[in-house]
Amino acid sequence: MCDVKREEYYDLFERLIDSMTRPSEFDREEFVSILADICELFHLSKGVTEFYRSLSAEKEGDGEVLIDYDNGHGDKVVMFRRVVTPSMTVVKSTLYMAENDGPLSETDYRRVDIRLRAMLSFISRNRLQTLVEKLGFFDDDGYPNLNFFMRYLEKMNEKGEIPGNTVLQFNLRHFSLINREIGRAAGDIVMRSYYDQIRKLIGNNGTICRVGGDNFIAVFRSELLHSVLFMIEGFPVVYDTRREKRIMVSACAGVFVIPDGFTMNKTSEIMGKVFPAAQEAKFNPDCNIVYYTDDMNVRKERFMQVSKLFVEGLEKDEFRAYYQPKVDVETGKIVGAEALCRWIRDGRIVPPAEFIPILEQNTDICRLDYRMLDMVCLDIRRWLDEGREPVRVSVNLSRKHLIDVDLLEHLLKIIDDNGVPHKYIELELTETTTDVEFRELKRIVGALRAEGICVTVDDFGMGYSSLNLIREVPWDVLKLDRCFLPVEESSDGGVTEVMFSHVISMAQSMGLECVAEGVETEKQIELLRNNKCRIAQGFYFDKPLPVEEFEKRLQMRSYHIE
């Protein structure tokens, strides 16, 4: 190699190494330009690089093939290298010359080989980095994930661009019902389209990522908030262009408007604000969009305090079963009862609204349900041992139990360990809307009935799947929510009474026993009688009673009814 060519080679090789190892962002055009200069220096006609994620992908030809240089003058192979990395990715490179060009000299061959091996090492590292980026910052469906969002916030913070933005976490409403209605494949199209519409609106002024399932999080300039919330409220999404089919999609969202002067030391400072707002929006039936306020921190502290005191309360036996009678409206006879939890701490009753919603946010509610069932079984066993005639007692079970594949075994163990005949136990489960919960609900209800345990659908009419629920799940009892009962000042022109009448008629035609809860007035009692709904529960007869008081009612056996 002449001195001029040697110097040119070293200059090109130095530029190549600099391009491959530069800390700043990789410039592919510059890299390809240097490779082309090196190929021309050694009279190479073409260079082809291949990358495969695995050995099996290589066999199937499923990979990337890049032709970094091709002058169109020949395809005689002069060098081939194949590298298998420790992670089992495969990188191959082939160099070509024109057919009539002479072979490379020994010195040139060695120098080209060094360049080729350096390039293969770089490409394998570069492609692996791309692969890691894809695996670490995108989910299986190609959506940027929570890691992507956290990194985006950190980049914004480094540039001092956090103030003036809004963070919004949202959950698609009733999306499991959409999947059930139009199928999962069409549901995926709907989700992607909804995401794309909001991403298009945000543009380069922020980002939107999926944090799992149908939950998303976004950050964008605050001046876009009104437009984004307009889309969150809902818009029709096309899922079948050929048939022009579309479906309305909306979301519930937590919003944190980042104030001027806000300093982010770590991303959790933002997530800790938008997450509580999103949770409140998800469980708030009256408001789909909730803005973060400082009061939420107080509620968060209350949540942590209640969770801690709950464990202490279980250990100190502070929870009690109170019983609210279920009464036959024709005879006044007590035909059953519902066990309701009361927390007695430091001599006062803690209102259920202060702890039940908190326990329902995790599996603590399941521990409480099991404790309640055990207390009820203990009372029933004692009544039997004392020669009393028990009534069937219903115990509430949270939806959270449906993730427990051994739920049936756990329930039967408590009942059977206490020696309670199954006919005295009734389990109340609330309506559900997710596909997974629905399947599990159907399975567990059937299994409980096979064991002779009565099963009730609680708060019927509060959910969105009510009719499908009673059609597909083999319930024993339908418990009507109080919303079906007219109140004295009702101004709906009798619509509530009509609905009540038809629901009772439908349930009875299906062989379901009906129970109306929240009964408080003579008019409501009359309505139940007129529609042959015989069992009522509510303050008209009694509030939930301590076990001693309820035992007195049992001894009395019936109420006087006009």
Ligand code: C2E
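Numbering follows the first chain given and starts at 1. Each form is matched to the other, and the largest set of C-alpha atoms that superpose within 1.5 Å is called the rigid core. It should be emphasised that the depicted structure is a prediction, and the values quoted were computed from it without experimental measurement. First, how it differs from the form predicted together with this ligand.
- Relative to the superposed rigid core, the position of the CA of Ser268 differs between the two forms by 2 Å or more.
- Relative to the superposed rigid core, the position of the CA of Tyr239 differs between the two forms by 2 Å or more.
- Once the rigid core is overlaid between the two forms, Lys46 counts among the residues whose Cα shifts by 2 Å or more.
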Second form
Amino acid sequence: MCDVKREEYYDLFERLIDSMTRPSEFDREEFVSILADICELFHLSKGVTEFYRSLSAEKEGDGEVLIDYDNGHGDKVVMFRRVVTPSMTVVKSTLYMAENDGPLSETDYRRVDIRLRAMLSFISRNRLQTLVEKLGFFDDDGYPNLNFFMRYLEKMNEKGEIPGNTVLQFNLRHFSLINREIGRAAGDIVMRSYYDQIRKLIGNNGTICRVGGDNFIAVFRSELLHSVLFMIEGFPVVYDTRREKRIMVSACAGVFVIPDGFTMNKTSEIMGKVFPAAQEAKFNPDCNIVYYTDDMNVRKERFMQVSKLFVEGLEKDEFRAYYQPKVDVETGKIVGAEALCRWIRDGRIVPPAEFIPILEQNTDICRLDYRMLDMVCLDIRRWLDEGREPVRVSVNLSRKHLIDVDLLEHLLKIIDDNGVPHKYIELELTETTTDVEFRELKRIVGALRAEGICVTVDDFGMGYSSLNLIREVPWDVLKLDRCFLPVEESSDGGVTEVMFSHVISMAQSMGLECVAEGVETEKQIELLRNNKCRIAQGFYFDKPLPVEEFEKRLQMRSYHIE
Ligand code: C2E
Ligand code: MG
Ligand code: MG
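Having gone through the form predicted alone, I am curious about the other one (the form predicted together with this ligand); can you provide its structure?
Below, the chain from earlier opens the complete complex, with every other chain and molecule after it.
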């Protein structure tokens, strides 16, 4: 038994400390090679390190076992150390010698021990950092997360590499439908493979992270934008090992092309630009890709302003119900009306297009709809009390109401508190976009009908109305959207007219009352008559009218038509 040479020992120990404490990235290969040299120097035959996330993981043997060195010469344990860190992770190290080697001299034993302790302390910290990294910068499914993305931007910024890149935030279209169609497990594969393909395209000069659910964010060289957008528009994704099953996946995205000279002080300066663009893309069914423009922030400003003024407007009673008559095209008689909201602010009439889409982005729209219903009920009650014969009035209900489980009770309370017989109320609802909403829609329409309240499917034919919508939901009235109504100068070779007449006859065979909206010309009235669509609403008769004007029409009861 003789001590190993001082110089050799110091040299190796120095290299070990150097490899563990270098500020640049840790190089495991180098580290392991030094450990091997140390083992050889001390005639050790094997060195094993174990790392466990917790005490229970240690008990279950669920951890990482790293064999740092093994010359295959023996299994006699010469040293064992176990460290439990303050965060309750466990690191263990065991050193072995060949059966007939050793023992170590006292000095060498001490040297090996110091080396072992230094290494254990390093490994426990290093693995802990890896763990923190995993927890903080990756989500449960192993995708890098938003923190990862922000850190990536900051690293780019440090190197002055932000300009010349593009940030893209996207949301997979109809992903819940895909999950339902092919099952969740296959859905996960689809998402992963969509992600992988875009990541492959982006390469090492950028990154792509998941920011929750089916939302992703990426940054990459602007030269790649065209190709990335091509993939965003949709491509078939394989989701089985035999490569037989494929599904089309597309996304909608907000894009911020970072201009030359752009300086980033905080990551929020980039996130604040790509986010509103992505939101617009998500809520605009006609447009998959929305580029950030400066006026987006002006719109955002407007959004905030409308949301604030809305509450004030409700308190100050600035909202009015305007009434647009629905007319029987055979007799000219007013058979109903639609209540349309107008916001009278500072003497100006604000049309719905300027505030309804904003209110629809949260549940403010529901408060407005209840207020409208209340105003309509007040008018009907007054007409009854004044001895006039009211007509049935329809009120628009936003889709947003469908998440309210007490919707029916709320509506009935307003109607009944005003003492209005149910037959005078009609509610207009539009098609839904998700299956959950669709189920709710079916339920609520059935329940309203049972209460004797008439229910209408509004804007039928706009967007992607499915025939299921009229087959499965028990509507009373089908209201055809303006886009379905043929106009004189139509350029589609009569397709609209053919569809118009077939949709009407189908609806009638199903026992639905038909209303055509947006009727503007004599010719269109003629067309309605020819197709036995009895009811029309539109500028041909009147625009939506203030209540006093509408009462005059009610008095008159009918329009003169040719
Ligand atoms: P909508 O329910 O489909 O209402 C019909 C829209 O068509 C009304 O626009 C009406 O003024 C317009 N219109 C009627 N006849 C004609 C015509 O002959 N030609 C043309 N070009 N347009 C005609 P308005 O009042 O601007 O309302 C727009 C939309 O805003 C409504 O579409 C409805 O979706 C929404 N809205 C209005 N008031 C309310 C409300 O109180 N609650 C909710 N949730 N939505 C409302
Ligand atoms: Mg309507
Ligand atoms: Mg409509």
